[in-house]
Amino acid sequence: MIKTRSIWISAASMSCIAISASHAFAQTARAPFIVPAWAFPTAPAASPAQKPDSVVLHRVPNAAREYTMRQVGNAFDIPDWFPPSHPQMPAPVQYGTRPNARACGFCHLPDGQGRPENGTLAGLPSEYIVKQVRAFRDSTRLAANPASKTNSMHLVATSTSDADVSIAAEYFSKLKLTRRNIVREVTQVPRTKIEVMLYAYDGAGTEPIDGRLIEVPETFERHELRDPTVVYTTFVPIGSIARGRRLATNGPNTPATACATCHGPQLLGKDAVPPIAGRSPSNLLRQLMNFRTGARHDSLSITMAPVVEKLTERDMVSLAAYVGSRPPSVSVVAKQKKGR
């Protein structure tokens, strides 16, 4: 029982209030916002699927190892281009468990840097990672993607034991994020095409940015080789970073809804609240849209409700551009301040 201003409220009633608040957010935030398809690049895989080559050896810059494409695509013994860049991987990260619990490092990479379509795990609180896997498992973390509300993580989450999730979460939480993204404000963006779940450069020429956020790897080949050092460029409209800074600092509604209120003044996280600075802008954008539409509606999403409630597409692009451009660690922030 909880006593507040002489009114006794049962724990069961409090639980109902929390559930009702979550449900109300999902209902009110879902209707007015139309998700743009460009924010969730999705293209069908080749059919029939091509069998990966098992003869030709490939390398990435500065790596001593070589892998065939068949080895690169092995989700149960993942490629590791730079072993010295991270501690020894535990079994759930390197091998996973057949047939459906593929290795965590296959998508999120051995050093946790991840890729735009997979998300970055390095430096996230272990408790947060565990809760997010549970949300995937319970289908309370869905996607606003017009093409599909679920993705491969839902199958992985339902196929991975709690013990393995905890082991992997502890491993990734101790890794350090290195920002690999350059955010560029433009009026014209290089022409791109969709490659499965990612934009890739498509020859010469440009086209209007037209309010979009487009994230592209330096070379699609290195992205496909799961090179953790490949650089990504994010193209956004002129003025996005400054607009995003105002929204993140002052809040879209009130100062209480400012990003810094929960995620810390440098957006590097506080306690169990995850750090968001320096992470993939396109992934950040999709998560804002997931919250905005109610696709993410687990218990942790309730605090995001007043933040995303009135965000426009332009607001979300700006916030993602600004947050993704920020330094991902205290040491980098300190160096920047010292150099001023």
Ligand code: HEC
Contents of the next structure:
Amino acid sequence: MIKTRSIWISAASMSCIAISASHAFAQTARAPFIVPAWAFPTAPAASPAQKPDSVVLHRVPNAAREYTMRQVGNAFDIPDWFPPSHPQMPAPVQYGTRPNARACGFCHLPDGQGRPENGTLAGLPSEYIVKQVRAFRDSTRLAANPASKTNSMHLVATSTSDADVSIAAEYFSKLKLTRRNIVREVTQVPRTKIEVMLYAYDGAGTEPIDGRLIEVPETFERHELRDPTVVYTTFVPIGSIARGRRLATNGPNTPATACATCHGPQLLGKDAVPPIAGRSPSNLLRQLMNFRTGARHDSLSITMAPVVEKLTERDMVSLAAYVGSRPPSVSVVAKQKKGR
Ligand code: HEC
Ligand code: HEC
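To complete the pair, please output the form predicted together with this ligand; the form predicted on its own was given just before.
Everything in the complex follows now, all chains and molecules, and the chain you saw is the first one.
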């Protein structure tokens, strides 16, 4: 049984979900939305926890460095496969502070490209980064699926000093998102299994895509080695990108909700509104669901409320597929034009 179809009913529409008082969020007038479990892949904890190996040296393609799994898993002196790909990391990004303020670069990677389960920081406005960390800290930014391990930002946010968050925000805001996602429209998706917080290929064979959006790294091993150059492919139903483009351009609600109104003509961000083009589609999808259910309800998120209030699961899959397939930065757009 691969396709678990268990569901969480959004807390905005039902009050029976066990959320502690500090994690409860405001009731909203949004139409009920059923959060699909498949959008928040979460594997059960491995038992018993294995000590990472400290002998065997691993490599990733085109990198000169070698690390053991123990070094790769060190959140207080993080692996850095490609030092020339980014400026020197400030201490909160490279080392963090024990015991709980893990280094930002451990999860979001030294060049800020991030991983699907945590997201890109490269090129986000610095004030936006600071604001989001504050929202994680005061629990006005949660995940639509309360069981999701994406809630791990809460501990980092409550353990990192404001000064360190500002330093990290400044660093990441100057970097550029360069990764280009591959988005593929299919009727059949390769078989996958859930590893930690992500889908990974599971041998041969396919199964129906069945309305889902499934993002998979080339190899799970390279993802686990925190290789910032591993390519992720996102599988979506046929027609998703064109449908997403229509919704994005016309606005899913009123014309004022067209994505470019606030996120800029190429969806590369405008003032404090974050860029969304070319980012991980599965992450974009979860954010839309987080807004849709009210799990994200910090002060700025109110701007997204009219955008998401009528979105269906299919709308969100289409929007995430379209937005994720757009070129992620001006330089990439320029390069593509030149190359033509
Ligand atoms: C243990 C892993 C981990 C570490 C370390 C970590 N993060 Fe995160 N971060 C996450 C996860 C997971 C999410 C996604 C949460 C969600 O969307 O619900 C996230 C999301 C974010 C976001 C939201 C991005 C967006 O597009 O909205 C920001 C900003 C952020 N982190 C900043 C930081 C900063 C700054 C640091 C260092 C002080 C840091 N993170 C350290 C795991 C981590
Ligand atoms: C009226 C202005 C406005 C419109 C229109 C708008 N957005 Fe947003 N969007 C925002 C703001 C402001 C934020 C930051 C919210 C916050 O800080 O919580 C945001 C955040 C987001 C995020 C989260 C990014 C992250 O880093 O986590 C996504 C995804 C997103 N918008 C997608 C869309 C899509 C897709 C559309 C079009 C269908 C759209 N937005 C239309 C204002 C807008």
